[in-house]
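A single chain comes next, written as structure tokens; it is the form predicted on its own.
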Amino acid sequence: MFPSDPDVVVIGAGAAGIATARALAARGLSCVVLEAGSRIGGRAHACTTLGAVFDHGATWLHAAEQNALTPHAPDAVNHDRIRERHFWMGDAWATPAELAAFQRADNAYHAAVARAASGPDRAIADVIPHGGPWDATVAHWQGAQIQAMEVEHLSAHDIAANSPDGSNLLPREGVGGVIARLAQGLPIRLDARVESLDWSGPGIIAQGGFGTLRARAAIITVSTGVLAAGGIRFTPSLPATHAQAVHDLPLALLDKFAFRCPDRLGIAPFHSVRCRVTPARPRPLSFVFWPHEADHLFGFAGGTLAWELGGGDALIEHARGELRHIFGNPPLGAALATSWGRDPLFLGSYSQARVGAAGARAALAQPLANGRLMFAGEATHHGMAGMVSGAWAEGERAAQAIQPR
């Protein structure tokens, strides 16, 4: 199943990896798939520990209209079609007129963003409005809750260029189905962490406690987190313009959690919630109940307060917490949380470039070695990072760059 002497060896079995690889043996090439985990998907996984499915990272098929993906999930519902979101104001659901006070100060924050991208590259916080009664909820919606990180260390430039237009899609398998049944029959070693990764001479080497595996090429498809945290070492060390891309392209966290609950809580399949920022609750969660008919809600915390929280029970406690302050004493059951910050295997949820480093993501993406050793994954793509429709195209992308012997 696995040839001994593959044209490439792809370091890391998420969407980028089983995309390379997919797209590798559509051209005749053979590779094998060297995954450090346990189990295949990556930051695309899914489980069903609550009765029904679960996407423990990505969620959406963004940008449905332009994602590769969206074949592959005929089932999926477009949630844009049917969400109503729900804002609590600490003491009372927000009437017709404060939610067109938000729409109108989420349009102004776009409408700044898109202004921005045309001069100097600033700090998202240093472009967008200011001081109006919805102005601080969105920048924390937008920054924290959907970019992982706060606007202050959020570059214009970056997030101007990787905001796509379109629906955005809930596959029924999850996100992380979806990519598993992709990898099925793909020649993918689990358990079997890259540890060294020389490229010194005409081929590559990759080894570690699974031996020795020597290619052609080389795809690493791994986190950027892994890749600042010397996760693999490389011989010769990456050059200066590879090193400062991994640095200046850090992994933002969002962790997400869910419960189980019989009570509907008047609140229709598929709508979301969110709490208006106060001084009392300057960091609040955002929710998505009953997904698919579900009986469980799910929801998200992300940027600083998820690296305090860390994940896992913490994380179940404050989210539990923040629905009783919402919803009184609401019947809670099973709960689970995820916990990528602590995670080894990615130290992270999703890159963001640093504020001037837009340019990070091209630089990483530059083959190396004659085209013998590459990096793809959502950190090199440009126009979709951090999204696994991003790390999909880029993992084609990287494969469609390998020469044929």
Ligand SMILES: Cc1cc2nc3c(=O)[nH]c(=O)nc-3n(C[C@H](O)[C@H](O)[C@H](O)COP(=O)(O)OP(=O)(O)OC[C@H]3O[C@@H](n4cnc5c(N)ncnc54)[C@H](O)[C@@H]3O)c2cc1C
Contents of the next structure:
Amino acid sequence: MFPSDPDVVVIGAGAAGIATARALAARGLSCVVLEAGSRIGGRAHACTTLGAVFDHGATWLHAAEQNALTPHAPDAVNHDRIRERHFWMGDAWATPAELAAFQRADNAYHAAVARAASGPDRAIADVIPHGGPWDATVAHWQGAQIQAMEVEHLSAHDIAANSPDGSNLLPREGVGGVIARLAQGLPIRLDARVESLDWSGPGIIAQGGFGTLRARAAIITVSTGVLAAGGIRFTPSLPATHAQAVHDLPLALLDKFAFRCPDRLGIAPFHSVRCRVTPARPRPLSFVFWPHEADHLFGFAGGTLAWELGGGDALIEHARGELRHIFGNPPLGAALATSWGRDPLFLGSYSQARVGAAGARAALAQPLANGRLMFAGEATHHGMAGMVSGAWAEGERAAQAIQPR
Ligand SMILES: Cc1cc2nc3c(=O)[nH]c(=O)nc-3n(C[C@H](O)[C@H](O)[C@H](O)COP(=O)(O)OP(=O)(O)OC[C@H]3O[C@@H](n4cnc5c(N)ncnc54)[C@H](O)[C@@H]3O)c2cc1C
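Next, report the structure of the form predicted in complex with the ligand; the form predicted on its own has already been given.
And the full complex, kicking off with our chain again.
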């Protein structure tokens, strides 16, 4: 079923690995995708445990107008057009004037980040406005809740380079559903964790519990968190350029949770709720209600709070407490939550460049061994790093770079 001596061994069956395998097949090159987990999709994974689609990872197709996955998700809705954003002030919903004040502060944040794209790189926290009534809320929202890392640790150069404009689509089948559909028929071997990769000779030898696989070239799509933790042993070791790049692209953490709830709580389908940062609640969660009319709400915890909770039951309890604070005693039913930071196949949600190291993405993307060893994934993209679209584009790039026999 799988070619025994393929042109390429692809490591990981997330968005990048799947895009790689499709692009190689389109070129008439053979490959085997070795996936450590028992499912495909990686950080793009949808389930229906709660009776309707819930994406554990990627939720939106961002920057839809320039996203290569948009044509593959024809039933997606443009979330920006149908969602209203509610703001919980700690004791009441924000008034239109307060919402407008938040929007002005958010605009000022983006303008400051755009200005910081030139000149020496600095932490986002050092370039954005402080002290205004909404500045701490904007920093929490843009940092922990969107970039999955606090603004003190985010590189202004990297964030400015990877903040594409455009619509946010919410696919009916989930982003995970779109990616799974695109993987159909590909030579993906599950439960095949690559423990070591020997690139010392003319070919590549991948080894693990599955046995040994030889190929002409390897494309590695595992997260930089997995690489930094030594999840794959390289022989010879990676050169200093690539080892440094891995170190400079640590994984941030965003976890998600969802609750079934039979009561609409006065919030219309697709609408979202954010919370103002207050001294009593300095790291609030954010929520999306009844996506595609489903009977569940979902939400996010990012940054230090997500690491501290570790996802799972602790996150569910924390989220339950926040929902009670906002809605009184909502009739919450079955719940689930992710634990991306504790899963050894990921060790976080998506990469963020360290301050001063925005060039690490390009460094990691540099082919090794005359193009026989390449890294591709969300971490190596310039423009949509951290996103499923960036991972997809990088998979295609790496596949195109493989020399024909
Ligand atoms: C909570 C959350 C929310 C997100 N929201 C969005 C969003 O709304 N929009 C968006 O565009 N992006 C979002 N993202 C980011 C997006 O999901 C990722 O950027 C993208 O899916 C990464 O794809 P990848 O192929 O680079 O890596 P991965 O999906 O991590 O794929 C790598 C694969 O390698 C496998 N693997 C690991 N180690 C080994 C090994 N030793 N041997 C073999 N296989 C191995 C893993 O199991 C995995 O399947 C989100 C991510 C998370 C976690």
